[in-house]
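Form predicted alone, single chain, as structure tokens, below.
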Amino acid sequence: MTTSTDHSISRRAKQAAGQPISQLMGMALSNPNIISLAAGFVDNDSLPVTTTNLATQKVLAAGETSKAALQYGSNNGDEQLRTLVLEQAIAMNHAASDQAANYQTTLEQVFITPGSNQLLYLIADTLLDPGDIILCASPSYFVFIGAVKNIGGRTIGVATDNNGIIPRSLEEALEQIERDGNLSKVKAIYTVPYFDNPGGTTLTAERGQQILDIARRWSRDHKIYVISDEAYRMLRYEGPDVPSMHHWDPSLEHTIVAGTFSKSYSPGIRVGWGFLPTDLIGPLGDQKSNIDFGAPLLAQRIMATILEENLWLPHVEKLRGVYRQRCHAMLGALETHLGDVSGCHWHKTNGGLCVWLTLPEHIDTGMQGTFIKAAVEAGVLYVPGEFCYASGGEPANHSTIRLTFGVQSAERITQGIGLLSEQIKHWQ
């Protein structure tokens, strides 16, 4: 029966129902003693409370300029905040790649939102016309998934490897939709580079400039941009760094990067920021002044100050220290679990928080399923993978799993994926 409230409510507001991370965090509440091995957060112990204390001191002790920091800011953001992430981002592109690159990248090309998500939102909202699709890993990032959705946009999935997008499924894709009628709706290929969440993958330097070559190529009726999600790049526990798309895109063509001290400093600050193709500063710009004309400022005005006082640099180190711990207990754990149980595979990541695990198709790791309530009962619990995987595309795989390493300590991350292999052995 339809109710007065149902037409009262717009359609995105019934698009964006049923979101996963409210069902997970109903699972977790209602078992207090669970182990989570689910959410994406962050580890509590090592919050930078103390730095963040010197600089909130430091900002809130300077006179006419303390009165600054809690006045409204620029729909842009900080200019020295916005001038030091730049700095930062292209010192490490340098450092990570044997070839130079003339960056031409301005400051106005740089904006500041209270964390990554708003700037992912931005973007699909500004690209994006109902029907209108972009380009994803399969998996990819669930929270982006839902974004586009909520919008009136579709997801097309993109087949996978141990590197990534595979840029051959790719064009494969691209050549599909072009067969369709459709090439005209494709507007970006949404790309997780480093650590990718859920995957654990990272892209190669290789295939990261095949990605933006490709969005070139088939850059005919309009432009066709690479968002480069970057959340996870600066927890890299083992190898080498990676450029990023940004260094083979200097001047931001066709690259839109996104970012978040999320992650590598504290969530609580809420500080992301985004660097924008210069066609795109006007458009996205508006539509930012419609939701809140400027980040707030006092986050901001701290955050320069840890960047300035070179405090961030030293807390990511000590975050690489905690999480590389728990990375590997993690990754331990399923080798002495699961390394002899036929079709349970996982990616070995060398960094960021999530580990992909797949299971024998037989077993239904969804919502709907037995298994994910039979974990829970047991104590521990999971991401459904199902929740993943792109509108269209390359198919959902309901045998698969987002594990999380970012919260639990090695201990219980161990003991969490010991009752989680009870299960799944027990569903063999």
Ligand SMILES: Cc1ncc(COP(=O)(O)O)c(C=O)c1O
Second form
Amino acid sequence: MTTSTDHSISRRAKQAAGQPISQLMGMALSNPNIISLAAGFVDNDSLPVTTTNLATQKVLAAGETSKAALQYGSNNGDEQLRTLVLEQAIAMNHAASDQAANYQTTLEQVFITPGSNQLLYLIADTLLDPGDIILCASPSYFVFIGAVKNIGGRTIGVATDNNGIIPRSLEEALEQIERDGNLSKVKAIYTVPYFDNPGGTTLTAERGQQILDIARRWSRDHKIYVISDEAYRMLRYEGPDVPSMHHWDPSLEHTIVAGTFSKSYSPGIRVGWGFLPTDLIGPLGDQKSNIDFGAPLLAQRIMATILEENLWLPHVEKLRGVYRQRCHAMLGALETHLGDVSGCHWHKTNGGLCVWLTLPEHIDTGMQGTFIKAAVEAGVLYVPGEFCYASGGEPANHSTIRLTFGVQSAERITQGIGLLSEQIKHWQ
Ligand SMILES: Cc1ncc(COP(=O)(O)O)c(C=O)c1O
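What would the structure be for the form predicted in complex with this ligand, rather than the form predicted alone?
To see the whole picture, the full complex is given below, headed by that same chain.
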């Protein structure tokens, strides 16, 4: 029966109902002792209370300047924070590469947002008309897939391997789209180049350049952008850093960089940023003006102070120590319990917060299957991989699981993987 409320709610809002996050939280609540390897939260114990307290006091102890922090700010954000974020990113790229780059990026190209999710949403809203296409890795970050869908756009998944999106597959996807007469609808290629959520993969410097080259070559009657979502760049536990795509496109012709302090400092402060091509400054800025005309300034001033006082990088080092141990606990437990179970495999990530696990194909890990209910009853929760697939392109693999190691202790992770593995073996 159609109710009056049905008429009041927009099609977009109805379409957004039943988000994976709320369904999974409901499942977690059904068993309070459950070991959730699903939550995308960060470690609670290492949240930086002391340094944030210091920075907040400093921000609020400066007379008239303190009052400014409690005012509205500007649409694209606090100038000092924008300067610091840009300088830090360029310094990291130079340190990660033996090739110099001639950065032309100006402060006007830098936007601060309350978390990078807002930036990602604004990009999708700025680029997409209904039916337009964003190419992405298969699997990809499900919140971004949801945002594109909400706006009426389509995501097309491209095959990946241990190094992320396969350039040849990206090219083939574009060839197919062209044959279908839809090339004019392709607006961007979305990548999470460092420790992808959910795949855990990192693009090599060579792959990053190849993807950029593909975007340039296929930009025939309009520009195809590359969105480089660098949410996990700082959470590296082994090996050397890789330069961002920004390094290969230093004036940001095609590249849009999205960054955040949520994972490397605190999601409660929720400060993210974007480095934009000059042609997007106006259109994206206009969209942002309609939403909040500037991120909360107090949070920005606190983050700027944390950077100025050199409190951020030591905290990142501390987090790396915490997560490295948990990452090893998860990979070690998977090896112990599933190393010789045929059909089970996973990517041995060396950063980020996720491990992507593939099970034998007869096990359906999805919300409609019985496996997830058995896992929850046994006391462990995961994110079904089915949520992480684009609306088109590479087909979804329903025997996949996203695991996260950010929240639980190493002991609970080991225990949780043990419980999950028992179920998997039971279903063999
Ligand atoms: C790949 C990816 N991008 C962006 C974000 C957004 O983070 P925030 O909005 O807190 O900056 C997340 C959060 O989990 C993420 O996993």
